[in-house]
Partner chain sequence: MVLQTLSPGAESTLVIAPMLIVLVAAVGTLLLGTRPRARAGVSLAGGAAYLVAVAAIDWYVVLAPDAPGAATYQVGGLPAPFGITLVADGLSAFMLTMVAVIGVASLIFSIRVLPELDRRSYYFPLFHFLALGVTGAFLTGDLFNLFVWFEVMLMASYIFVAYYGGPQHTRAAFWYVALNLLASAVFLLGVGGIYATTGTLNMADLARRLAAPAAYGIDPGPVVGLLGLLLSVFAIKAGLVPFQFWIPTAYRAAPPPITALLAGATKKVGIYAIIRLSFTVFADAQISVNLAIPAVGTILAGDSPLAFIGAVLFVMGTASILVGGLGAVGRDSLEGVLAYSSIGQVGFIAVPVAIAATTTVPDIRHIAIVAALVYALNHALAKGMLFLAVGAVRTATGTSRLADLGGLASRSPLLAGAFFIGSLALVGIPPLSGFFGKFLVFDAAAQAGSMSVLVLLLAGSLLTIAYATRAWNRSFWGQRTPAVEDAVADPVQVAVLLALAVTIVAVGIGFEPIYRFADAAATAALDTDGYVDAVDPNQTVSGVDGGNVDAGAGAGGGGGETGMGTEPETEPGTGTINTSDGGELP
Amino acid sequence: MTTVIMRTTARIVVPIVLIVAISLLIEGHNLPGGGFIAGVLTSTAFVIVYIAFGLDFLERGVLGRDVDPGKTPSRDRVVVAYRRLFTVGLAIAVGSGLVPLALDHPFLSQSYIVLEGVPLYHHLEIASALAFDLGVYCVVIGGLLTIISVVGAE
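Is it possible to get the structure of the chain by itself, in the form predicted alone?
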């Protein structure tokens, strides 16, 4: 059982961690960051939620599923979802490398567009490498959360 202080801190810290993770994901092709560190930060946010609210909170509170607390099937469903996220991320990462080949360019070639007037950023370059970063992001989240859920259920 966690304390009220832990649950309150989690409610404040988790959104901040997720915003930083998304920022690192978006700017990762141009500045330090990218899919890997954004995925690690997002996984950290999930771990904080798991510690503060329990493993079943994700299904009950976020996904809206009916769950009997502590039953193994809920953990199995969550692990299956994480494995699916891992697989989708791997497909996105590989696909982002193969698209340039289909367009007669070298593997993982990239290009970019510039967006002006973006709130907070003002000037934002979106590179095709963002698709690769998104794939890596999903692979890292899926892999780490699968490991954490399986080990945490032990």
The other form holds:
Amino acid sequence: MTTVIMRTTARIVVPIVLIVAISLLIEGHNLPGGGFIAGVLTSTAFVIVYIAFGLDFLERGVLGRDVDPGKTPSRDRVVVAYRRLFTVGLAIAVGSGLVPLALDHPFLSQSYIVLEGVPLYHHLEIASALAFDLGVYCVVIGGLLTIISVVGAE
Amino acid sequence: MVLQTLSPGAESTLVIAPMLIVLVAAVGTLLLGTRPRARAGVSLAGGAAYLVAVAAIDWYVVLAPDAPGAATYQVGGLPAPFGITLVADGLSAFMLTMVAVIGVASLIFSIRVLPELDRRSYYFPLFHFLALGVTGAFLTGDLFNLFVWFEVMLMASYIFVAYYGGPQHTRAAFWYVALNLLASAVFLLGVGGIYATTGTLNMADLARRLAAPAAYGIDPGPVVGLLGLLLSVFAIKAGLVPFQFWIPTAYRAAPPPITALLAGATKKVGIYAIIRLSFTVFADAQISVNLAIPAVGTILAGDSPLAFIGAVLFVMGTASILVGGLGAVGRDSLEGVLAYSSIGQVGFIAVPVAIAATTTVPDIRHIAIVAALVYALNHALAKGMLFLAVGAVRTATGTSRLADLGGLASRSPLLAGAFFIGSLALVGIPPLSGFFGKFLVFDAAAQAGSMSVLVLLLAGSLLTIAYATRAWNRSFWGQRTPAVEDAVADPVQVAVLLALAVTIVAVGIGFEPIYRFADAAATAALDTDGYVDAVDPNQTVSGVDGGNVDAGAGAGGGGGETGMGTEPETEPGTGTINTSDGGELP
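Can I have the other form now, the form predicted together with its partner chain, not the form predicted alone?
What follows is the whole complex; the chain from before opens it.
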């Protein structure tokens, strides 16, 4: 078990890291940021949790499941979920590239739409690049966390 | 809704079709998770679709009577040179066809070799990612994008080399990864240097700028050295001496169908990149090369980077022939013999490329490129088939050590027959595909008038005969060993091998259309203007408005003339954005 300082810091830092990551993801298509860096940052938040509370904390503490400590990590439900996230992310990214083909535009063409008069926001810009970014985001989180939890357990 | 994109024509969409097919197949097999039958089905469907798409490119873009010769695709609708351009011309199509044939064969083969291994791992998705990397490398018209596709290809191949996870596989993978990471760093360095020197990475734009450096205000001198860096990276991929050392261990470690693909397809990516960059992109560069060592005097001199490339490739190619040939004679396993043999055979491909680079006669250059391409095709078919045959031998007997094998010919005549045809094709016996490959290489060397090259090629051919005979004698003739006695060859594997053997014979007997295809590929490789024109038709004639360019019909330059004089002449060499200048090329 790690120190109280580490655990207290983790409690404060992890939410901030996650919010920054999501903001990087959302504005990534026309500002610095994007799916990759947001994914790396989100993985970092998970890594802080892993370091502060141990590898089983996510399943036992957060999801309230029983964990069999002898099990190989690649069979863990969390790791299976990471791998599924990777696959789904890849499907989203490829799918978002294929949509413009169906609309008779080149592969990976992007566009955006501006909504006026939205409550709270007033002026909201929705870019199609966000779908691709979301796919990349999922791929990065799924891939990195699979590696970290499997290698970390060894 | 704002969509400022060019809508591509039918030919244009064809260009990206093979890539999309393998990409979708890769994701599809991933999504199917742990259902091996469904995975295999999706993989096969993807392979078949890939074959059809490549055949369509071959016909509609290159071989049909009214074919444009090249088609382009601007990914994301961003026009060249700013976006990523995919270009399918004769050379790309020729290479893709090679990959499609050997890829589908090894895919069918894989299904019979690996059911138990694939259940818990990612064989098929990785297979498709490997194919994706190779396909992308052949199609891209952008130097940085080429780097990316190399990486895609390498990532998948790293895992395949370490696939079985034993000590020797891990060792092989460690070397392979370390070497290729170094190569990637060098590649990136070269690409960065070229961008810093010329201000562009689009291959067509690069060719245009290097042909008229003064007009763009660039000093192209460093390009020769940077090209040398890239050449060493491509030589590592192709496995030319002195970068051959990773090949035997990596080829022994990977699963047999993947080894067939590594030898048949990814090796050719190195060769393709050398040919594409040297002849299509850098051939017209006006740079005087003058390499002199004070004590020795001038080593080489010329007014094009090709003089440099030719000399270096020549040394590498001949050394590969000798090292590969001599190494193969002494190996104690079938994979070892074939791995060293493929070092030697790549030498046979590199030597005509070197001849093409050193000669200044256009006809000899053309015939030498044709020779290299035909030889590459033969090597892909024959060596791919032989590696698959080794896989079949291993499935049947559980070993591939020459000492444990013997008498396989009487136990499984069909398997032996396929191996025999593959060996003969490697040696170059008429009427098999290998004969024409060797014949054209000798022809190119003879026309270039180089006796020493002919002697070296002849020595290499004799070595080929020696090791092919030895491998055949030890494993297929003689007394049956215990391992062979109860060997049962898998019928599907043998069927795949026979289909490839028939292909090799068919290529040899019906060589005329193959020659026509290789001829078109060599023409495309040497036709810088055609390439530039296909990528960016509005660049060759001044004054065409960029917004009107139809990316789909962008080949052959037919549409270019219409814009002549509709806009005041822009001054060449003013801006860094080169849509503002044009007319540099004849």
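Residue numbers count along the first chain shown, from 1. Keep in mind it's a predicted model, so treat the numbers as computed, not measured. Throughout, rigid core stands for the largest set of C-alpha atoms superposing within 1.5 Å between the two forms.
Relative to the superposed rigid core, the position of the CA of Ala129 differs between these two forms by less than 2 Å.
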